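Just the one chain here, laid out as structure tokens, in the form predicted alone.
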Amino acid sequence: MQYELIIGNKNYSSWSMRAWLLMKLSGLRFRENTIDLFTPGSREKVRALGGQTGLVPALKVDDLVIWDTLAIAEYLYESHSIIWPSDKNERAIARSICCEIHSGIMALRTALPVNIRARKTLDEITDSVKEDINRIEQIVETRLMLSKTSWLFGQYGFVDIMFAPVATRFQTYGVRTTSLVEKYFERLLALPDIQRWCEMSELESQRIEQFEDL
């Protein structure tokens, strides 16, 4: 089988990284197609490869192109059972929370675009952002403690990937957060296939100026 993950810049698409990594999680070889974000026709050359919303990432199996993350990982967990616990009950929760973190999250991923070779300042944390940052606290800390281990639900699986971004963030705003948190969230950045994603967001030379002018 053909693999091509078609993705959008390193340095600003957070769906693209958890793409990436749930990839190098199977273990699987493959393809990237990198398309730059926010510049003219970038949906329409998604689309051309299979794509149906213009959107990254999606996933080429030889001929079959499957779109979205969520649906990304419910595709590879089918051969790949590491991506999702193997406890039916904790299978639910994690993706309770993946789900969450899809739809969930707004003011957070507004105010805090990611942007994971930059370092800033923030003026101002908003009520709403707060609250976006206190359920991620109660979600880390939450599970961390049932899972008494250094992962989310016992081995790392697609529910840290989806936090991965979410670290990126905090590094990029200085974003304060409890001791529990702030270590998981190190552990995360430290593993091998993220600080290899960072590096490549380093060398990419598209900047996009609405998320750098904030």
Ligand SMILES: N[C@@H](CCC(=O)N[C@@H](CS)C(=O)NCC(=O)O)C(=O)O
Contents of the next structure:
Amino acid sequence: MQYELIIGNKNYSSWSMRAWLLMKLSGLRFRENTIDLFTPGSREKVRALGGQTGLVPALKVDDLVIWDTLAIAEYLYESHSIIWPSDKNERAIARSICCEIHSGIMALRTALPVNIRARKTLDEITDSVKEDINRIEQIVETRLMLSKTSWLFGQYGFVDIMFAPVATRFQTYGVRTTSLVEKYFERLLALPDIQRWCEMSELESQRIEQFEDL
Ligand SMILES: N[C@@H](CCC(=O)N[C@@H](CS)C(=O)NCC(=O)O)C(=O)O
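Output block for the form predicted together with the named molecule, input the form predicted alone:
In what comes next, the whole complex appears, and the chain from above leads the way.
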């Protein structure tokens, strides 16, 4: 089978990062097709490739196109069980966390857009952003205590991948957090695949001004 992952700018696209890390976790060989986001016609380009929303990521498997990160994770899970925890109940909790991150932490996502290579200081952290940060800390701390390993569900999987762009946001904006969460984010950012993604972000020359002028 031929796999092609349609992604956006590595420096700015959190969902592209997650899908790329999922492909790496699955160990599949794949071709990358990068679209410059927020440029005229970028959504049309994604749609022309089969990504029905015009957003990235989308995964092409021969003639099949899967759009949306959660759907990509579930597709890969059918042949790569490493993506979710092996226990059914743990898997349900892991899925709940991923769905919560997928549809939530909106204040944090808006105020602290992904910009991997930047280093910025925030003038103020609003109450709603603080609430999102507290929730992230609560999830990570609870899971680390229960899993008693370096990762949220025993071995590194999709739930940890979900937090990779959260970790880069904390790094970009110098967000202070608890020592347990800080060490967990350090472990994530030290993973070779995540380091590789961040290195490639540094090499990109495109600037998306709306994520720079904060
Ligand atoms: N629910 C989608 C979200 C995809 C998404 O928002 N992608 C952003 C990049 S991180 C995008 O394509 N933005 C370009 C645009 O809005 O034109 C998923 O999980 O894959």
